[in-house]
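This document opens with one chain alone, in structure tokens, the form predicted on its own.
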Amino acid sequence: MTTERVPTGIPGFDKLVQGGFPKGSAVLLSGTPGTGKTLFALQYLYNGATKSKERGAYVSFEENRQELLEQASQFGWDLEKLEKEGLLSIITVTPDSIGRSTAKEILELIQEHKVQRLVIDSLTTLAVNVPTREGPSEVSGYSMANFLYRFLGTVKKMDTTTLLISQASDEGVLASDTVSAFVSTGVVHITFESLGSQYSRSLLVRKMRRTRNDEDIHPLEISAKGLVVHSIQ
């Protein structure tokens, strides 16, 4: 049975995952600050809207709307134009305003706008701050995993292909909550290292279910038109 793919449109990336993410999957995008995670996510949504007319949504608990618009404009991506065309929704929520209904409101947004590509930045912030009987500061690993499984399970049933941004630690831990990587369909990890006076980014597909993914580490460049994944050959 052939798995339907959702191409990111990022040069050099899709061939690493047999043409794109499995449709309806939830992929963890992990990396330390400054690696290009937000750029990857914006490029994924922009390409989906402009090349495939697929509706996208960026739900951010980390960056404000203006920061996202400015970052995208550096590469010629007019997100406001896509919003007016009904192809993109940008929702920003501060952590202290996350409530019991926040996850439900995201699901309602997906259904109402028929969102096909979703970015959540970050899932950890949502899971940690959703109020529980114990309070958001005391969310256990079990309750977080339970929340993530239920939330992502509902999203997958909507055939929405989701990118979950997460901060990785310098010690190599893929996600700060240690849970996201296990509930995700796939994991894409970006690193940013200094080589003397030079800096180098690289990308690795750690796992991708229903996919014979490339397992090599690839150089990652931020070009004038966005991210480019280079071949190592």
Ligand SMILES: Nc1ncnc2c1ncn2[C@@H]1O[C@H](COP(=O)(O)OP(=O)(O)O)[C@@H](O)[C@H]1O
Second form
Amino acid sequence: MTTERVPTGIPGFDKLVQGGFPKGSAVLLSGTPGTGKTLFALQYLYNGATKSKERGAYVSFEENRQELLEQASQFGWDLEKLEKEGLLSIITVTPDSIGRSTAKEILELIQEHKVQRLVIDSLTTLAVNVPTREGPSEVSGYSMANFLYRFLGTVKKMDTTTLLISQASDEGVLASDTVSAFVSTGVVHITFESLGSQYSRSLLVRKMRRTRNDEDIHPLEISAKGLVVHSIQ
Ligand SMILES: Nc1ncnc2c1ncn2[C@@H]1O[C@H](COP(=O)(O)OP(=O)(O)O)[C@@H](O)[C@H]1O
Ligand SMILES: [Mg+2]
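Form predicted together with the named molecule structure, per the form predicted on its own context:
Expanding to the full complex; the earlier chain stays at the top.
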């Protein structure tokens, strides 16, 4: 059985994962702040909507609506136009208003709008703020894993291909919420490191189930048209 692929449309990326993310999967996109995760996610939704009329939803606990619109417009992406066409929903939730029902509300929205491409920005912020029986800030590994299994299980049944953004810390840990690495189909990691006096971004596909993924570290460029993944020959 061949796996159906969901291309990101990000130049240079899809060929690293046999054409795109496995349809219906949840992929973790991790990296420290400022690496380009939000940009990657916006480009994934924008390309889906404009190239193949796939409906997307951006759920943000990090930036407000205006910040997202402005970031996208720098690259010529008109998100408001896509909203009017019914191809995009932008949902912004402040961390202090994340409640027990937040996950359920997101799932309802996905069902109602028949969302094909979903972005959660970020899983880290959702995870530390989702209230549990023990209280809002004491999310145990167990309850977080439970929450993710239920949430992602439902998303997968709906055939939605999800990009879960995770804030990695500078200590080189893959993701602060390590549990998320176990429940996602794939992990894409972006770094921003110094090479002498120059800082540069690079991208690595850490894992991708049902995929013979490329294992090289690739230079990542922010061009005038968005992210471009390069290959060193
Ligand atoms: N138009 C642009 N040209 C070049 N670099 C940009 C542009 N816009 C943003 N950036 C860079 O991208 C970074 C933010 O990317 P973002 O996707 O928000 O990162 P993250 O979500 O990983 O924190 C900024 O810190 C800046 O360095
Ligand atoms: Mg971001």
